[in-house]
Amino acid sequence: MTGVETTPDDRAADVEFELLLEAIWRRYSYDFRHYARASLRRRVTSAMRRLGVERMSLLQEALLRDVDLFTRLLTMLSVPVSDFFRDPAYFTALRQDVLPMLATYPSLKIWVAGCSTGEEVHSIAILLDELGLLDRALIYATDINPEALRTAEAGVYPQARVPGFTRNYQAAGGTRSLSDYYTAAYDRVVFDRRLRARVAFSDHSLATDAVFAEVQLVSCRNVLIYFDRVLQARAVQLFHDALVPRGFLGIGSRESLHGFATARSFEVVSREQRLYRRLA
């Protein structure tokens, strides 16, 4: 006999994993139904150990009638990883081969899907204040994650993250210090206001909303990753509806637009960072 044999207990709970999803969807319109199923499962799991919750049919019947429940768990089933300049040569190829041909155009829209806690936003205004392009730039910060947007809102990150947050700043081809862009007290470090002046955050779930924007960059790193094949060629049709014909994407290391049919509506900008451009 080959592959694992499931027990009868395994079973009920695939069974219960599928209608927690499905409640919900249906409750809440939250869909996680093609979010890839062993890391989703993972988050799941210590989401009822944090909640103390003992089986997912007992969260499934708590989250139909308590909205703060949902609220809570929501936090917890997003991932919000990410870093200042996170994968320096990545910034650096936009700083050199993205943005100065962006830079023709009498204004700027740059879509930062899955913002998380908002570093890499963050990072995107700092390179467009570099190359004079802030000011006529506007960038769209969508997420699920309630919690997440209100960090990357407020602009506020632990001191302790700093020297890390410089590395990679100076290894993406900084230009001036990173400290001219943040003041620091009590632990913290606060981002200037006038990155954030130029960012519209919001709500938006690539699994179930439609395109807002026209844009010419879409940079959506280490999302993929989460979703299933469905929902990931659904990801990249958004990306491309949104892109202005010669518009580029960025997409995480790790991820790649093989495979998906939209993917021969895209040339390759850089194979090694992850870049693409849309055809006219």
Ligand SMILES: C[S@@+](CC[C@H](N)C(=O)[O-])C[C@H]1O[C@@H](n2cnc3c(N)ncnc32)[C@H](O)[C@@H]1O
Contents of the next structure:
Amino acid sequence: MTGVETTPDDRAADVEFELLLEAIWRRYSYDFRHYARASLRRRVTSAMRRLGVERMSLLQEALLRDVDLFTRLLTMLSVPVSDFFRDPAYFTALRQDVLPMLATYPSLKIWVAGCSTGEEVHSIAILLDELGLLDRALIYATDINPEALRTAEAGVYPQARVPGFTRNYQAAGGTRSLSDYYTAAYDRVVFDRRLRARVAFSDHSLATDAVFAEVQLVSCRNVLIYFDRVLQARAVQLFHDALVPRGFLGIGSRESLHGFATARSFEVVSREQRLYRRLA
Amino acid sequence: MNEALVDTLRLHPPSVIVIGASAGAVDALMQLLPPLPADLPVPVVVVVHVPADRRSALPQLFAQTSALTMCEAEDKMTLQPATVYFAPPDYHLLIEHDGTLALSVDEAVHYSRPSIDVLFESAAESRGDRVLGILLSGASRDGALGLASIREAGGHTWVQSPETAQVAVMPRAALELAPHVTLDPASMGRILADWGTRRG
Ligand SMILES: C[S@@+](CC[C@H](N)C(=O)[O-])C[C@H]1O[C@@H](n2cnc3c(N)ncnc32)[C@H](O)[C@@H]1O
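Having seen the form predicted on its own, could you give me the form predicted together with the named molecule?
Let us now look at the entire complex, which starts with that chain.
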């Protein structure tokens, strides 16, 4: 216990943290100022350990002049954790209830926001393929982590993860064998180029960028949890504006639209699977 | 001894209770949670290591024997007194400065997501010395560092006495790292019940 009365908010480390985010924003135009604090703080602290930096103010000083250091930090701050068919029931719902409704459009446009290393994109491409819709589809896959986007674009994953992918694929009601979609090469597997032929990967931030296309489905899972309420509201508004009337929105299994002004423009398709539909 | 602990809590009341448990969790929590009164003045946030692909049945399980409201944590929920929040399977659970909960799918810690360290460290970070951290039975080293950080911030730290734990690895790991109060879970429940009802 200390002699000086402090509240958690006025401690030096909090000030350093805020200045760091401000410096990143002003120097590199990446806006982490409205990210959920607790987990971002944890990632900054662990990045400092990996980079061998003692204090946040020293990290800030180094970052301002060292672009390469920022590039490395960026990949550590974003959370490129993903899985094939994560929460299989969500993908079952897409397969049964959402994608068939979109089959009536001459061309299907889907936005996977915060696509990370591409597992979700590949999962959706596989669903489209099995429904005979892949050739008519265009998927926009966006993220702020350039390294993750490169992995997504390559479609290469460690062999060791394949049993997990396969289990999820089957649990999600896959109609073939997942091995139909990849070739094994040493300790890795490469997913078919065909699955990515209709995918446009690009750098896009939900924090700072605008709507870039009109789509019939937005899938943005486990990205909103990293934002505070202000930034969440911005992202949900973007999704709304990108969607055609009656377009679908899917979010992570523990996320919700509850309490956002924009939520009034959506109806619930499946509460359990966190699927919503834009009102006309 | 227990009277003294009640006094310590009254002199220096926590604003949140955080609990971590792994193997042997249900047994320990079944002794700790039921005595807690319906007007417990603080929220209780719990991480139990559960398999990622299973829907958690913990809130329903404890609702039957407890006067407190039990729920599974969702992103941005505001913490309420007399409510127990369980971490959902496959998500880390953190406490924010503004009194809300946050989830993350960051890498597993000690092979666990949710991780006890992640919850405990966020509690120390956001609440400073106004935390009671409780580490129960388990076969992991998760929670040891987190409990030490709560202690360092000036919070209260209790560990299930190893001889009463179904699996003593986790309590022992915490006690090797830093000194903490050791108690059996039923006594923890009684002390908190005393504090919760005789406060002010
Ligand atoms: C945990 S991953 C989610 C991956 C995938 N959607 C899933 O559910 O498996 C979160 C992703 O959000 C990305 N992200 C973070 N901030 C972002 C922003 N402002 N705009 C777009 N993506 C962002 C991260 O780079 C990371 O790849």
